[in-house]
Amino acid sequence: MEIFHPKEVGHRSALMRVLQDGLRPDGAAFPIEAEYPLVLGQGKEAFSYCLGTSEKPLAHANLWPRRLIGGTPSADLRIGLVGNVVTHEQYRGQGLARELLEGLKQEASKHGLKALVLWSDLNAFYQKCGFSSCSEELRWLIQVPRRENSVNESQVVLQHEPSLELCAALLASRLSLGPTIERSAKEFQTLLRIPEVSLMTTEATTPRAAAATFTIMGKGCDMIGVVHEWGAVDAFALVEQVRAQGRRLGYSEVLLLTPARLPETWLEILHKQSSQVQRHPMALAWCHDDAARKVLDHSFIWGLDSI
């Protein structure tokens, strides 16, 4: 057994198809790379550490070097995010995905990189990996009534084709409440090519007036009915604009997602808007160092991020 990343003629194929069959065993109308295009489309290979033969990868994870950046503490702190673990179904329960996370953990170090972040619900496998929950979120449950006064909907529109310069401008509409992973406009753009994600901005004739009051909801077969991403002047704006493209997209009840320090103005605003809020970890992280643990327990990453 050894760890390689997929280059080999036949690599890449393969481990599309353990991939699909291990994180999509019910089908999907796209393929998995289209959901994760920043790790696993074409030439991306380096960002896919497989464990096997040099015949077939058997086990699967990527891990994807970034920066944490702003808020305090200063951040400015190299990170691995790590996703797509998988094992391949006739290998499963031999610690494959354990040894490989052993692997990545030395990459980690190797490459400077001061933690491991993932997003998963399998906390005992993760835990014994030595992987503990960081930072936290809040999920509000924002009601979609079929009307609202408030609203006007002709001032908000779904965008489908992003210039860069829009991206460049909801990249700085993004409330800042602390480090988060630096973001090129051009992944920006990228990244909202992933299917069934859907951004609706304010009607505007400039990227940064259309940019002021945005939410983007859905990323391939997850975080479906989910903002994940937005940016408004106030909580009320961003609930307004939550239950309009819930509207828009047929929801009778949209999930929010936010960083947990928020200021007590927005919550006081989201706590009165919302039916229900819980506080739940943001991520998984393996730390390098107490240093490091600190900087993540202070930030909070954004939904087209995570892998």
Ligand SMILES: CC(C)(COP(=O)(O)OP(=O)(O)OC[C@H]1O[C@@H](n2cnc3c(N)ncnc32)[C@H](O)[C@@H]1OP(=O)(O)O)[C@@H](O)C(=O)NCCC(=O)NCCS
Contents of the next structure:
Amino acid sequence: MEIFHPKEVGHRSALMRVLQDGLRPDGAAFPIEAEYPLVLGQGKEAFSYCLGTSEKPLAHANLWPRRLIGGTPSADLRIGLVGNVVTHEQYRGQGLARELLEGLKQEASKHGLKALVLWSDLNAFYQKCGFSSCSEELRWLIQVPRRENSVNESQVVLQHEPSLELCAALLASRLSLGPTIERSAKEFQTLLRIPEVSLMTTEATTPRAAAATFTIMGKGCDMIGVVHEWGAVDAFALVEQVRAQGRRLGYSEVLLLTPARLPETWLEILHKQSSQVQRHPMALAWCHDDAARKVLDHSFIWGLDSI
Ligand SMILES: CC(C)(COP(=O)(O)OP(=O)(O)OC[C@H]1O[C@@H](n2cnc3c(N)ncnc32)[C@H](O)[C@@H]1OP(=O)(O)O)[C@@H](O)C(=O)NCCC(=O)NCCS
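Structure of the form predicted together with this ligand (previous: the form predicted alone):
Full complex below, order starting with the chain above.
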């Protein structure tokens, strides 16, 4: 057994089959690489780690080095995002995923990555592999009235091909409440092309004005009916646009994800405007040291960064 990157053409197609079968067992309207273009797209093989024999991938995980920025300068931290963890169905229960994750930890230490972060409901499995909950987010349930009420829906617009200028403005418009993942406008533009991503902005003539309030809902097969990334002039404007997103797709309610540490005025408004709120761990993490955990526990990672 060895850990390798899927360099050969044959590796890549075998790997995509393992990923598709393991992670999308019910099928999907698009290939899995379209959902994760920055780690599974052509030319991104260095972010894929396979475990197998005779160069046949039996287990896989992505490791994507990223920088956590914001907050204080000392908060800047290089971390690895982990995703698309899967073991070929016939080889499960033999310790392959655990061995691969141990390999990723060694790789992280070798490259100065101070933590590995991932998103999953398989808490028991990841706890056995040394991961535990990190940071917190709030999940607000927002009801979507069928008829338009106060919302003037002509003031929002769905963006299909956002320009780089708009992407840069969207990045600047996100609420900055501590460390988050560094992302370029170009990377943002690529992420916004993931199937089922719905980007809504304010209707305006300049990118900056358009980005003043924006919401992003959905992401491939994940985050259906969930607004996972946004920027807003105030909490009212945010909720109005969350409802406009839901109304467009015929949802009766939408989940809005926010950092736990919101300004008091935002919390007050969101409590009034939502029917339910849950505090939830933001992600699972393995940390190299306590200092890294401290920074991570203050971080908020936006939805399009999760892999
Ligand atoms: C989850 C998955 C990757 C585990 O792979 P695996 O190679 O079978 O895992 P391992 O054999 O290395 O398991 C390591 C430990 O975790 C346990 N474990 C494995 N899957 C588990 C699960 N779903 N829930 C709880 N514990 C689990 C094993 O029993 C083992 O514990 P032990 O050492 O006490 O016996 C595999 O089941 C899979 O590919 N599932 C489908 C895809 C998926 O859900 N991926 C995760 C997406 S976030």
